[in-house]
Amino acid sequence: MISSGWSLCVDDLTKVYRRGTVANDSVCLRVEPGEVYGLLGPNGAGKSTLVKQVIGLLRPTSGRITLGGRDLVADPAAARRLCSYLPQAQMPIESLRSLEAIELTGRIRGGGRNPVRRRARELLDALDLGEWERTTGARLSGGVRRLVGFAMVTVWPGRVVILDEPTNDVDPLRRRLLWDEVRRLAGDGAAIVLVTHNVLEAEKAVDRLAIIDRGRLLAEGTPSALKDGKDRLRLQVMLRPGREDPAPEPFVLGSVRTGHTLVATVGSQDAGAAIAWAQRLVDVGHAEEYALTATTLEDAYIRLTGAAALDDPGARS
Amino acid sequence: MTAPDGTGTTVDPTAGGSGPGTAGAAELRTGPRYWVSCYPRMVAWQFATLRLYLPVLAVVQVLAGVGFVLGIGLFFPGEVPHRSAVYVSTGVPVINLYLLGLVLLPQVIGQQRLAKTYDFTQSLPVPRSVGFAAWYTMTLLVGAPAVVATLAAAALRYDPGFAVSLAVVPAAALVCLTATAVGQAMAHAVAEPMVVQVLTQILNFLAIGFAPVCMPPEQLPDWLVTVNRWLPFDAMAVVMRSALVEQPVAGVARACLVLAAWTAACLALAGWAVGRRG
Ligand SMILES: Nc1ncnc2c1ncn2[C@@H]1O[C@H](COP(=O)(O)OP(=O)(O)OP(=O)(O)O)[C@@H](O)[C@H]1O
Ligand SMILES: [Mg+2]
C-alpha cells in the first residue's frame, strides 16, 4: 500500500527574483507517491524555479512545501534528503567516469557500497549505457550525459525525484528507455516530478500534469481530463498557398491557423458536416487535403497557454 | 512496495532502511556518527570531481613555493640578514597555504557556476558543514607538498635555524582553516565570479606586499603594522613562525585568537550566504 503520508504539497508557492520577475504565482499542487506529475509550460514558465524552491536551492517569497509531515521551506538539509534532483543543465562529471559518477553520488545519498554497485550496473544496463561505463563525461556525447546524470540521480532515490527535462538530447530508443525507469521508479512508490515542454511526451509519460505559464498554475488533471473533452474533434485542413481563411461554418468552436495549416475544433456530433465541409474545400481547390482527428493534449496546451498570452501580452518582457 | 531485487529503489516508508531515500522522513538520521558517514563520501567526490586539476595544482604551489623562496634572496645585495631569513621562510609557506585556500574554492565554485553545475552540487544531501569540512581536507592536501619543500628549500638556501618541533602540523592546519573559511565567505558570498576574481587578486597584493608576513614588522609603516594586528596575514606568520624556529615568539595566543575570530566570522558569512538561498 502507498502512504499518502509522503505526499509533496506545495501550498500558494510565489516566488519573486530580486529584480522584480515573478516567476511563479500563488502554485498550489499536489504529488502522490507512485505518481508521476509532469510540469508542463513554455520557456520561461516557472518550472524550473518551481523545482528549485522544492529541493532548497531557492527561498520561496511566501507559501508552504511541505513532505512527509516536514516544512521543506524552514528545513532545506531534509529536502535535499529526501529529494533527489536532476537539474535542467549540466552534471559536474567532467573527470568522472561514468559508472563512479553514479555510485558516487549513489554513496553520497547514503547507500550502502554493494547495493549501490548492484543498482548502478542495473541502470547502466536498463538506460543501455554499458558501452560508456569507464568513459568519463568529458568525453561523453549530450545525450549520454544526461542519461549518466538521471542514473546519478536515480540510483539511490529519495522520497521525491524530481527531473528537469530529462531527455533533452536523448535519441528516441533511450527516451523509451528511461520513461521505462521513471515508471519502475513511480511503481517503488516516489512521487516523480517531471518539467518538460515536450506535450507529446507529458501525454504519454505523466499520470497528471499542471499547465504552467507565466508562473500561474493555468490547469491541472489526467492528461485524457486535459485534453478538450471526449465530446469534440480536431480537423485540421492544409489550406493550398495563398488562399484566405475559409469562412467560418457554426460548427467550428474554435480554429488557428499556423502557415497553410487550420487547425479547427468541432463537437463530435458535428464530425459528418465537417468532412463534407472540408471534402468540399478540398473539390474546390480551397484546401489539398484534411484529417479529423481525437484532440490531443497540444490542442488543450496551445489553446491554455495561447489565451493567457492574449490576455497578458507584456509579461514577459 | 520494496523492491524485488532489495535495491535502493525500496522506499516503503515503513522499513527503516539506511539511506535518505529508505529512511523515513521523522527518522533522517541526524548527529556525530551520521556526520561522520558523509564525510568521507564527499572527500571521495571533491577529490574524484577535481582529479584532473588537483595534481597540477600541487606541482604549481610547490613551484611557486620554492621558486619565491629563493626569488625573494634576490632583493638582498649580499649576505641575506638573518632575521629575514626567518621571516622569508616562515612567511612563504604561510603565503602558500593562504594562497591556496583563498582562491581555490572561489575559482572552482566561480567555475561551477558558469559551467552551470553548482546546482547539482548544492543539491547534494549532506549538510553543509560536512561539504566545508571535505573542502578544508582537500586543500591541506594539495598545500602541504608545497609547505615540506617550501621549507625544506628555504633550510637549505638561508640556513634560519629551523627547530621543526611537531606543532607545525597544528599551526599549517590552522592557517589552512582560516585561509579556507575566508575562500569559503568569499566564493559564496560574492555571486559574480569576476568580482571574486578581482577580490582574491587584492587580497593577494595585500598579504604579499603590505603585511609583516615575508618582512619584519620595522620595515612597515607604523600604521600598516596596527592595521594587520586585525587582519589574518600577520596572524598566520606569527603562527606558522612559532612552530618553526626556536626563539619565543611574541603574541602567539592573541594570534590564534584572531584567527579564530576570523574563521568564525567568515563561515558565519559564508553560511548566511548560502541559507540566503537566491
Ligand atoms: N536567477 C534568476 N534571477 C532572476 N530571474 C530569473 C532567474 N532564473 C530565472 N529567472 C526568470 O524567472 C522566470 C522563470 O524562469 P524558469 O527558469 O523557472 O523557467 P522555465 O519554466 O524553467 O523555462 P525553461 O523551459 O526555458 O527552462 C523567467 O522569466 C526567468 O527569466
Ligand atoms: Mg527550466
The other form holds:
Amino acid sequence: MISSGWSLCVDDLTKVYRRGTVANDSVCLRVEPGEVYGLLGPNGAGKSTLVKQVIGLLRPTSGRITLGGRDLVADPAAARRLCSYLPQAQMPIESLRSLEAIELTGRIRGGGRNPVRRRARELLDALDLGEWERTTGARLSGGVRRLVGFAMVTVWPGRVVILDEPTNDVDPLRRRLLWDEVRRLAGDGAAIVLVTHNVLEAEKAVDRLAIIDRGRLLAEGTPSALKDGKDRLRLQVMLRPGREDPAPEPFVLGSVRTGHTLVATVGSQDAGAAIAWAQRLVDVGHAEEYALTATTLEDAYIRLTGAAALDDPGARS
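Next up, can you give the form predicted on its own of this protein, since the form predicted together with the partner chain came first?
Next up is only this chain, free of partner chains and other molecules.
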C-alpha cells in the first residue's frame, strides 16, 4: 500500500502580482502518492503560476503548500529537491548526447552512478529511444527531444513529478509508451501532476483533475464525475464552410462553435428531436454531417469555462 504521508497539499493558495493581477485565487487541492492528477485549463488560467509556487520558484501571496510534513513555501530548497519538473519548453541539451543528459540529471538529483545508468537504459528502451542515445540534442526532432526531457525528469524522480504538456510533438506510438511510464511512476509511489489543455488526453490519462480558469478552481473530481451527467447527450454538427450558426432549438441546453463544428448539449429525452433537427440541417445543405454521442469531459470543460477545448484548432488561445 502506498503511504499517504507524502501527499501534496495546496491550501487556500493565492498569488497576486504587483500590478494587481490575481493569478491564483484561494486554490485548494490534494494529490496523493500513486495518483495521476490533472490541472486542466486554458492558457492564462493560472496553471503555470500554481506549479511554480509548488516547486519553489514563486512565493505565494498567501496560503500553504506542504509535502510529507515539509512546508514548501518556507523551504523552497526542499521543494526543488522533492519535486521533479518537466517544463513546457524543451530542455537545453543542444550539446549533450541523449544518454549523457539523462544520466547527468539523475546524478545531479542524487542518484548513484550505477543505479542511474541502469534506469537511464530502462527508459531509453521503454520509450523506444535507443537509436538516439548518442545523438546530441541539437540534432533531435522535437518529439524525440521531448521524450529525452521526460527521461531526464523521471530517471531519478522526486516524490512529486510535474509534467507540463509532456506529449507535445510526440508521435502517437511513443505517446502510448510515455503514458505507460507515467503509470509506472505512479505505481512506484510518485504523485504525478499533469498540466495540460488537452481535454482528450486528460480524460484518458488522469485519475482525478481540477479545472482551473482565471485563477480559480472551478471543479475537481474524476473525469466521469465531472461530465454533464447520464441524462445529457452531445450533438456534434459539422457545418458547411461559411454557414452561420443555425437558429437554436428549445431542446438545446447549451452550445459552442469551434471552427466549422457546432457542439450542442441536449437532454437524453430529446434525442429523437435532436437527430431530426440535425438531419434537416444536412438535407437543406446547412451541414455536412452530425453525430449524437455520450457527453465527454470536453462538455464539462465548455460548461465550466465557456470555451472550447484548446486542443481544437479553432479554439481560443
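Predicted model only: the values in this text are computed from it and were never measured. If you superpose the two forms and keep the largest set of C-alpha atoms that fall within 1.5 Å, you have the rigid core. Positions refer to the first chain, counted from 1.
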C-alpha of E35 moved at least 2 Å between the two forms on rigid core = no
Against the rigid core, is the Cα displacement of R70 between the two forms at least 2 Å?
-> no
Take the rigid core as the frame of reference and indicate whether the C-alpha of A264 shifts by 2 Å or more between the two forms.
-> yes
